[in-house]
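One chain follows as structure tokens, the form predicted alone.
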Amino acid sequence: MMFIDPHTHMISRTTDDYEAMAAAGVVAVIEPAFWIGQPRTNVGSYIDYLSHIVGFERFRAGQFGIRHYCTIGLNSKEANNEALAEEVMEILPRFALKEGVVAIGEIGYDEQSDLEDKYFRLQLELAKELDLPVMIHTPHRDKKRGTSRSMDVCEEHGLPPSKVVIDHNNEETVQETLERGFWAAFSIYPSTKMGNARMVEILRQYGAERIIVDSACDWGISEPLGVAKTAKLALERGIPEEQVRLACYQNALDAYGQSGQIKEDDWLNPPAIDQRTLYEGNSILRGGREPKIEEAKIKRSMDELIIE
């Protein structure tokens, strides 16, 4: 079975976890923009972190077979800063254009203060001028409130519940988010926001029409396999595989592959890796370690079901 992490922070992760993804079925990673643990002095920082995200990270990605994409924005926490917010709302048209970009996000409310409301309606207005979806991030605190303020925002701006990704669901505002007709996202996270056993059950009682599940992997304690591993054990718990497909791959290529930047056959046919490339001049390789190269990439495909 073939997975999409939906929500990864790869920019803070090793090496080590992009082949422990490609070794257990991640073919595609979408990458949020968001905070780097600490305040951003300046938008020059921001424009050095978009950068990264839109080019050496989808470099790296494809270095271990593993197709990358991203979503640009400013996020919650850093709306508060209105000096550095208005500076990076100048740049944010720039990097949603470019290649490999797949929504508007991750943006939404935090502490649901005054100027993170602000700049949500203003990157709302954004993603429908250039026609993107939008992934949301929802609060940690109040999130049953904030949720659904979210969600009343996108109506009151005429985004279309189809574009739009409400992330982090949990129990208690699943029911609302598919009721209202948005995409349900789920974060699979130790010990706190939601554990793989509780998605599994999530998946029994309402089915995967329109659910999500993600890894959020960051510099945080968090797991790179949460995907993977929540599709494993629904199987293994008794949820159809074909609603397992839906919620760990398909849901997430329908929604995202609206912005006509992630299409199926990026992995099915993918370029084969040659670890001998450059990017800028650097290379993943370190020491005198030997490189892996691939021989001409045989195409992957679902209808092949032998494996030899």
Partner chain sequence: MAEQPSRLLRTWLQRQLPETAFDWLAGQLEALQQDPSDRKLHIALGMIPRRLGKDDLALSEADLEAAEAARPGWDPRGWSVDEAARILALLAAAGANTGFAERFTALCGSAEVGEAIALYRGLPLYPDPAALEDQAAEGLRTNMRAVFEAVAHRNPFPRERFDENRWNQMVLKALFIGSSLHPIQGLDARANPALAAILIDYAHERWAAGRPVSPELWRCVGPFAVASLLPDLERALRGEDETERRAAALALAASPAAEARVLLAGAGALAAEIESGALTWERLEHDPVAQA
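What I would like now is the form predicted together with its partner chain, since the data block earlier showed the form predicted alone; can you produce it?
If you are looking for partners or other molecules, they are not here, because only the chain is given.
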């Protein structure tokens, strides 16, 4: 089975993670622009970061047979630094049309401050102008209210819910998100967001329509195999295969495919120029063998003593 992980901060991950993801069947990842742990103090480091995720990271992923896409935006935490935010807003249009940019994101609220609100709205307008989908990061604290408010603001700005992915949902927010017609994404992130056993129960209760599973793996304790492991667990626990395929592959493709920048052909039938430049092809797709999650992890064992 092929998987898409539509929320990964690969800039923080190692090549072992790429190998493990490719071996587990992940064919594409989406890297949302976000906070990198240490606050940026000037627009120059923002430019370099955005250049990195549209440039080198895309190339690095391709070496492991994974297609890399990204979203471009000013995150909510750094929106609170007004001087920085003003300058970042100036440069966003320069990056939003780069190849492989599938949305404006991840944007939204953190503390739900006035500045966060201001830049969230400005970026929704930018998404409308450039006809791009939006990826919304919902806040960790005061989540339920923050999630409702994010959707209110999207509606206020006239964005169709079909072009907006609300991420980091949980049992408390999913119903409203789905009822209002938005895509509901879930981050399988240990301890703080979702576990995959809980995710399986959500699939059982709500089905898979407009539901998207991601790992949100980053520099914290997180799981780059979150999507693949959730799919496996869901199948083991009796969720129909078609629903697993929707939640772990097709829905993300449909939602972000509205950008025109991500297509199944990118990994199944990549253009010759891509094969020569940034995509080495996926060994699973080449060889047709079944995904093996364990294989790529073996070399981290102390029993494998020889380094060549």
